[in-house]
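For reference, the chain that follows is the form predicted alone, supplied as structure tokens.
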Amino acid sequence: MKVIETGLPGCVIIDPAVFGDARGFFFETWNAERFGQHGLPTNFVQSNVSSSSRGVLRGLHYQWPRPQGKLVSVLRGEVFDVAVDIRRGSPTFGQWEGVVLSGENKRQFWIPEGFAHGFAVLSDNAVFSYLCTDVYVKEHDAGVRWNDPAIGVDWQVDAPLLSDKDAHAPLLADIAEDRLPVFAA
């Protein structure tokens, strides 16, 4: 497994070792010992899978005060996946990082607690997998507007299909301080 640093400290891209032949392929999606050796999480408590069609944009989501770290990947199809640093006091506050994840490239993206997350579907359909460090808590569910001009994510899709919740999420500057995670050096 190869770990690739991004412009957001803590957010990393993981290229797993893939073994394949004429019959197909095999790779580990998570291994506690190997992840621990790279300072990545070794304990997940919830696993989710979603399916979305071309042009669907989900995000930017986060949970506070019970944050979730997410190890995300695509089982089928292709998405543009995005993490945004929303930790108050962080030197990279409001900055984003994006990566193409696909069933073909088998890449994973680790998004630590304190970051908002979203993705846009680039293929006809995508099956998306999340491993989370905490369970979903509806009362703590929150979001940042997907097209917040102060963040400026280039989603790589025209006229995205959004939920009402995502279309009407607040701008980052309009979120009360107590509803945002705090940077811990």
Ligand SMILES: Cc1cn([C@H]2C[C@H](O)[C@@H](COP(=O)(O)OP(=O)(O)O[C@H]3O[C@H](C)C(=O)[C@H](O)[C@H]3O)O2)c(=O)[nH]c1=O
The other form holds:
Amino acid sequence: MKVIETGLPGCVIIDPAVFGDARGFFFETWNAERFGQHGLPTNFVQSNVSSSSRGVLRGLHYQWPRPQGKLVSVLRGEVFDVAVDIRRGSPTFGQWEGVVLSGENKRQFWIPEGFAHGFAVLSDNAVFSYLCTDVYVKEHDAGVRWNDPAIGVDWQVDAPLLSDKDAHAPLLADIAEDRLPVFAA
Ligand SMILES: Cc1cn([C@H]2C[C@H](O)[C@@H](COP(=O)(O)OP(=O)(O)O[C@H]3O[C@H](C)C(=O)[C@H](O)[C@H]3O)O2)c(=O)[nH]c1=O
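Give me the form predicted in complex with the named molecule now, not the form predicted alone.
After this comes the whole thing, all chains and molecules, with the earlier chain placed first.
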């Protein structure tokens, strides 16, 4: 597996070792020992799958307290996946990083606790699969407006299809300090 640093320290792209043969392909999506050797999580406690049609945008979401780190990937289709640093006191607070994830490129994106996450679907359909470092706690579910001008994400889609919750998420500047994760150097 190859680990690629991004402009957001802590958020890394992973290119797994893919084994192809006449039958198709095989690759490990997570291996605790191998991930541990790269300083990546050796434990996940929840696995999610979602399916979305072209132009859907899910995000920007985070959980606080009890933040979730997420190892995200696309089983089928293509998305533009985005992480935003929303940790109070972080030198990269409010900055974002995006990467194209697809069934074709098999890329994974590791998004540590304390980041908001979202994706926009670039293909007719996308099946999105991800592992989380903590379980979902409905009362801790939170969001940041997808098109917050202070963050300025270029989602690669126009007029996305959003849930009502996402369409009305607050701007980062309007979120109370105690509702945001804290940066730990
Ligand atoms: C996230 C989650 C949701 N749910 C239930 C709650 C709702 O009744 C339903 C749909 O939830 P939501 O609209 O929040 O689903 P997404 O918009 O895909 O949210 C996710 O999308 C972005 C990209 C993320 O990074 C988060 O993992 C997560 O917030 O599933 C659960 O039962 N368990 C869960 O872990």
